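Only one chain comes next, encoded as structure tokens, the form predicted alone.
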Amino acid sequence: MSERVVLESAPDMVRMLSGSMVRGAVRKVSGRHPQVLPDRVVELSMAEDAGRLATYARVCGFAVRDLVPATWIHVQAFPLQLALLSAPDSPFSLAGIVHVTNSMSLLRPVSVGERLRLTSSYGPPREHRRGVLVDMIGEAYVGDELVWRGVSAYLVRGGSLPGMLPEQQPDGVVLPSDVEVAADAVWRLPAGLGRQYAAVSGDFNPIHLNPLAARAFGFPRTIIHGMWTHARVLAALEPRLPDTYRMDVRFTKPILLPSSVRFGAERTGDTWTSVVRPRSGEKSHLVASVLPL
């Protein structure tokens, strides 16, 4: 039986971040680190933060309503997935660790006023042709309800884990890294996008926030979040969208700030597939597809 972890509240991110960087120092230059994925369950409930919500909507591009987005329950759920990933029995250091898909289903519509009952675990392994994936499975519930779901897939490269699955083995997210959809809008995005993103999400990774920073990881200068596009992404659709839905995103190029991107949608039937590229037309930063549940 799996271990269950409950927290009293969020855990602090900045501090799990940096000590999951200085452990994993540690073991660079020690060559010793554990060999498996906890069997661990950790869990917090909350109460939303309407003030708080009202902020994440204004930098994401939401109407202010009474109901809340699918990648809002993401945000909440976040530090509970670096509790994981930054444990001291962590295979990995969260330094170097690229988020690649992620899936969430939005169970039934979930108000600013519903308290939440939020888990996190670990799923299977995967083989990938650069290191490791490693899923974090995401579960919101109201009382005993299942009211949300998400699956965010990591890269950790150069990783390798015993009993991995195969690489072709499905994640939930079945997208190109490219479609051709026409463009819709351009969204210009400022140099301190990053910061406002980590004000109000808690993820103050320092490649979204100092230049410096973003140049050690091979960047030329500071990146978006992948979840402030993603976001981003869902609030441009949101008015045409039904109570309940299933979006997967497959991250395939960060946008660098300040920079302006273009974005486009098209319908399909029921399911909506969208796009972000930057404006010269270059490979795609985002695919997107939200269908109805």
The other form holds:
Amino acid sequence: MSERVVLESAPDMVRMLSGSMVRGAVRKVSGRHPQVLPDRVVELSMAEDAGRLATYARVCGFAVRDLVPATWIHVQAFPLQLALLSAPDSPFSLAGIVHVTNSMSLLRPVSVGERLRLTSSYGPPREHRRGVLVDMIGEAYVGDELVWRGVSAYLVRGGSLPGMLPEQQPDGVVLPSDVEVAADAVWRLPAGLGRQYAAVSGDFNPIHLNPLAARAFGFPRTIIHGMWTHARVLAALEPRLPDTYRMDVRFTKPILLPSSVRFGAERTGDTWTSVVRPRSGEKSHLVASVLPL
Amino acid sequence: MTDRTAVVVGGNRIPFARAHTAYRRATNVDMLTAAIDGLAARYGLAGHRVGEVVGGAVLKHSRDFNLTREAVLGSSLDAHTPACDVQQACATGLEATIYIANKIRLGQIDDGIAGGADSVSDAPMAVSDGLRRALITANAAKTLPARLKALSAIRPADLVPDPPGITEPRTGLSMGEHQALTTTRWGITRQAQDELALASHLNLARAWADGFFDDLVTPYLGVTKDQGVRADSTLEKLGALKPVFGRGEGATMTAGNSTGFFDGASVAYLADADYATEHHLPALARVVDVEVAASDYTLGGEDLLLAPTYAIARLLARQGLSWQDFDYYEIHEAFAATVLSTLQALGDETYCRERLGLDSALGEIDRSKLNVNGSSLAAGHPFAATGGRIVPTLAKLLHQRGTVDGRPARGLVSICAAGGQGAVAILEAC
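Counterpart to the form predicted alone, namely the form predicted in complex with its partner chain:
Then the entire complex follows, led off by the chain already shown.
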């Protein structure tokens, strides 16, 4: 039986982020850290903030609609992921973990006025050639009805955990690191986009905000949140999507700010496959597939 | 080709919200997209290539030059659906309807969507002419000194932004000030204005309570009903308000009997009658005829908001109808006094002879047929969205009524607009 932690209000993300980074640094020195994923479900009930959703829509390119995009629910659930990842008994710190894939399903249309009950928990760890993949499973309920489910896979480099499953799991993200899709539309990402997205998403990871911090983590400049790019792709496709869909994303290369990138999408049968590439260059930043449910 | 009939299939709008409230973060594109998507959901138009979509906004950002096409691209309609923008101030939505109806009747399209959106909350704010010229000159300058010289022309006063104009450029008067002149000229009393405003609120509240708008409105951003409607309004409450337009004896126009600032969007769906039958679409009412007119309010001594009287006179003559031949009158309530002075002018012998060139006055109408389910005073008046509110409302009323004395129920829409213009249309029940 999992431990159930019900939060009264959204946790302070900046504090969790900084606490986890400090803890990571301490552990690096001490070499000691927990070896298992806590069996815990974090839960939070919340009303959506229509004003914040409108700003989110503006920053990511969505129309301000009555129904919310799937990525918005991920944004709502993200503090719960952080609460798990930044807990003292988390086997790793937030510094240095890499978001590699995301999969989310909007199971029924969710309107901006609905009160959501969000949960987050760890899935079983998976093997990866460069470490261990940790799945964070998010669920959103209206009453007792599951309306959204998301799985975010993070790579912990060099890590290893007991009970690891093979990397490829049924129903997992099967996207390759690139797809043959023409990408002709140009998106211009301004230097301040990371700050804009941080303000509306609450993800104040310094690699998105400050060039010096970005350099400390090995990036020449700040990078945009992968979830912004994810949302931007969804925003581009949204007019063509039905009310319920599953979107899988593989984050293949960070996008430095400022920059221009290219986007393209193709439909095969019911499935949209899309890609974001550098303005000049071929190696993808992100590949995604969306299929109606 | 000439025997084609344009029918109103239905409509959709978002509830109209008071400016700076629920829709303050939404743009015209957002709201128009929401209105189109709701319509598409209602009539199964997702993925359908509509003949054309026409719409507009009065308070329009320059970046929204393709407002309607952008809304189409953001909607569930087939991306092959073409669109164009029109603008005729408050008559935008009705002019858009006329455009679509005409194309349908000419056989150029089988179906079309007409509408509009307006946001006071997200109104464009321009930079001053001084700043704009300096920036354009600096941008065009080829050398740094030339650029700096251009920028040095900017004066502190140039930094004051330029909000959208609310006055008629040629008279310097706001619409309310213009109407106040008309109100005084026609001797419209405060009592009459407040009574009309009260009727608008009570009629709209009853229509909402009866579920009349259930298939005409889609909730948006948590708003499920027009925010302006006051079911508990009374003549006492309206009578307590201070006048905001007019002077002395003529100061009769208040915030209660004038429309306030609202955000909203609306669309009407029209189709060729045969096309509607083949596609199992309802046909509520056919567009019989339309007329647009203008008044010489700048130097001709005419009234800014009485242009519809010219359109009505010409339209009745062309159709061989009398002013009393209608079962419903939908006269846009820019101000209560606009409706009342329109009715009074049409009943005035001198006005009808001298201004409208008629042999005699058009006469009085049965006031119980006027704005029976409320109008702009209660629903709110997001400028370009009013036509797309009234047309489907009237079409549904006519369809529900069916026939009167063995002929199809007949209705008239009249909308006055800035610039001394007015658009009028006659619809008949299907």
